[in-house]
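The chain below stands alone and is given as structure tokens, in the form predicted alone.
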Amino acid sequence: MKKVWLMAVMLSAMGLMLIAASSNDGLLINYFQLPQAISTTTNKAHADLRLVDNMRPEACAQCHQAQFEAWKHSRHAHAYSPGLVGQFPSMGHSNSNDCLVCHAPLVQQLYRDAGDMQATLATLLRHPEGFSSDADLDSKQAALPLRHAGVTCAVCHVRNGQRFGPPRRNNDEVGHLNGAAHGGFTATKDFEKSQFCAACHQFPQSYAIHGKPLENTVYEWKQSYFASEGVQCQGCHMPDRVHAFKGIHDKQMVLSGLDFQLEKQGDVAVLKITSKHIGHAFPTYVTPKVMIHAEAFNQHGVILQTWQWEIVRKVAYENGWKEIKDARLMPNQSRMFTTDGIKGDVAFVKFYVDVIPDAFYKGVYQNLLAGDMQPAARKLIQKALADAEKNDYRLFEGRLSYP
């Protein structure tokens, strides 16, 4: 239990220090430091005040339906998750608020006190989806505290009642742009730059383990050819401004970034994996694990030999945080997974590549469930573990025949 709690506190402490830099073309200084969405004064010019002051995604969906439809399936929409909230009773509401710096960042989303935090456990059990997927403003979900919607539209686009976003399509004009909706908005190119994502996806060097922060995505990107060629995070994770934010949990997204080649080299079988279209380490975080298996069969389908490798960054707490191994692929890097000598009666060799997106979290949940927990918290962690098990998938399977 202690190791799990230390991990949570360490991550939350990082969140307090993460601020996105601005290129000063409209984005407020310290945009992600204690972001406040709702203004203290209401713009009376708008007819429907329920939409003006409502920071819920259902309200945004009344006009921005395409963005909402993509977002509602994303990890951002489910950032306020059972696996996160189930850990909070053992941490206290102050440390829990530190976690919300990335999982529900708005000031309006923070817990007011310990009672507020405790109440959310039962609420999340009743409403595992923190928003109305039909964008119904009168639904029970739309009446939930805003934190249940996770990283919602307002987290990125609203500060003090003012709207911010990228320049209009096919137009580089920045600054305040007039318009009928919201009294206009402030256009800034920062929304199209990788640094905008750094507030949650780049941990500070001061919390590095073996020289590297636990999440080092933006730095990894800066060191890659993607950065030198001007390909930003949004180019892959928000193509054509689609708010889906796909990543390691999406099979097609991962397949699009890797190249697989099978070949025989004498009496060995080789699988070559190349990180061809991924602008950071694969995987970039400590939570996923990629397993590679190989099996040699005879002509009757009997397994004669097996091999196993993993692509992962593994850390553990042993009198301090330590890196056990870092076997990830960097951008444009290839790695050969080679079997030992193949036996004479082998007919074919099969390779399998499996992705376990939540491998680290599974261990955290299992450790928590082995200890004492509040009943509601236990139910949330049990759900989180069951959900994590469903996220595993087979990425690649290939076969080499031996005459």
Second form
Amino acid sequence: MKKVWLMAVMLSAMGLMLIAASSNDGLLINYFQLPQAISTTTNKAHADLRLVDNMRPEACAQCHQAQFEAWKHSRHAHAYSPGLVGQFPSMGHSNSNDCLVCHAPLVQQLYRDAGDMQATLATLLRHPEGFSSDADLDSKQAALPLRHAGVTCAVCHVRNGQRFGPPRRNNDEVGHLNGAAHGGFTATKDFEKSQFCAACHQFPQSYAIHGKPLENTVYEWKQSYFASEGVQCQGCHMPDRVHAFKGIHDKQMVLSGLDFQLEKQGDVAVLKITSKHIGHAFPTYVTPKVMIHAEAFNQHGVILQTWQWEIVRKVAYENGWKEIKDARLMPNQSRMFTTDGIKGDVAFVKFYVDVIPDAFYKGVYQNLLAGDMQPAARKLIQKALADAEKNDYRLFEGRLSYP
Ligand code: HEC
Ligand code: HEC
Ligand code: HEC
Ligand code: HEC
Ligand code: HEC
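Go ahead and give the structure of the form predicted together with ligand HEC, now that the form predicted alone is out.
Now the full complex is given, and it begins with the chain already shown.
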């Protein structure tokens, strides 16, 4: 409970901070001055999906089907989540808006008052998907309020009724381009740069704990070999401009970044893990945890020896945030996970690597559930905890045989 509150206090200066994070590198001025600048066009909004000034993702999907199909399975589409919203009643609507500046930042998405916030709880339980299921324009189903769509298309692409995007695929032309819909669009190369993601994925240095902010992804990237090679966030998270934004919750994505090597070295067994294609620390946030363990078996399958390690940045709040340890893998770094001497009657040694993407949040949810909560908020947090548990997966398993 305490932890969550302090998080809210820590973030309350966020509006200011986000401007700072996105003010250099020639990004459109104030593009991410959240939330004030993100007025799209109209509040009459959601009635007719066919209107081009409709900001709902289903409306964009009429003409941008491919982006919608990829985005709708992404974490961005589900950023207005049970784990987020379930915490709001205890924070009040004004502090909650400080969270929405990253999770659902359009002016139309923010809460006007406490009733507005409260009304959302039951709706979210009924509609965790966040948009009309398959962009069915003829559906008679009432549209969900736009905030349920989280980090939706307009958050990244619409300012004051104008569309902004990268240059067309076939040429480098920038500036205002005429097009067949919504008055054309403004093309800018800023969409192809890491700095575009900074507003929500980088805290300023003044929020550092032991020299490093809780979110330090863009800085980590700048220090890496990938920045000097010109590989931006989009190069790995939006290959060929696909809007899937895969990360630690996707096993194939994580495998694509790592290399595993098992070997015997004298009387010990070693698993060597190398971060070969991750443009920041693995993992970049303090919220996931990677567990490694090894077991030595005799020929009857009885376990004789066990070992355990973890890859994580651990922080805790004790009169201020403290870093307990930082055991993450930096880009291109290798680490050896080495057993003690293997006993004589061991027949084989197994190594396992398990990913717990939401390890930190599980603890937050368990703390919340142990205290008093509004019934609707409790249901959301119970769902968040169940979902977080389903996200755990085994990344790697390997075996060494002993003569
Ligand atoms: C009626 C069809 C239609 C709707 C609805 C529509 N668009 Fe477009 N959009 C277009 C067309 C046509 C273009 C121009 C493509 C070109 O000229 O290369 C375009 C271009 C764009 C671009 C620039 C693409 C690039 O190459 O950089 C973006 C970004 C964009 N739209 C976003 C949106 C968003 C966000 C929505 C919903 C809020 C939306 N559009 C709704 C038809 C539509
Ligand atoms: C600066 C942007 C930013 C702000 C402000 C922010 N978050 Fe987040 N949040 C993120 C990002 C990025 C992730 C995904 C990475 C991670 O797990 O840390 C995330 C993930 C989460 C998750 C886990 C995923 C999910 O949606 O269930 C929860 C819960 C959450 N945030 C709650 C909050 C709360 C509560 C606040 C306000 C006190 C808040 N966030 C403010 C950026 C932000
Ligand atoms: C988190 C920010 C973000 C969100 C959310 C987002 N986009 Fe994009 N979009 C981008 C970026 C960045 C690019 C350029 C990627 C690149 O050039 O590598 C892009 C590119 C595009 C393009 C040009 C695609 C092409 O192939 O040339 C269109 C069209 C588009 N987005 C539409 C949408 C629609 C529709 C949605 C919602 C379903 C959406 N975007 C959601 C950031 C976003
Ligand atoms: C060279 C490829 C590459 C680049 C460049 C890259 N990433 Fe990643 N990213 C990955 C891989 C692979 C994962 C999955 C492993 C992991 O979680 O670290 C990942 C995971 C993530 C996650 C999930 C959360 C977590 O704790 O790891 C976020 C958020 C993220 N990246 C954001 C970014 C941003 C923002 C940038 C640009 C500053 C960026 N990435 C640049 C490959 C890349
Ligand atoms: C308006 C704020 C915002 C912007 C801009 C933004 N993100 Fe995010 N991003 C979020 C939030 C919030 C989450 C966490 C969603 C959740 O799980 O609740 C997130 C989650 C992610 C994840 C997490 C995947 C995982 O498995 O945990 C990746 C990867 C990611 N973003 C990449 C990007 C990239 C690349 C860009 C720039 C092209 C970008 N984001 C721009 C707000 C943003």
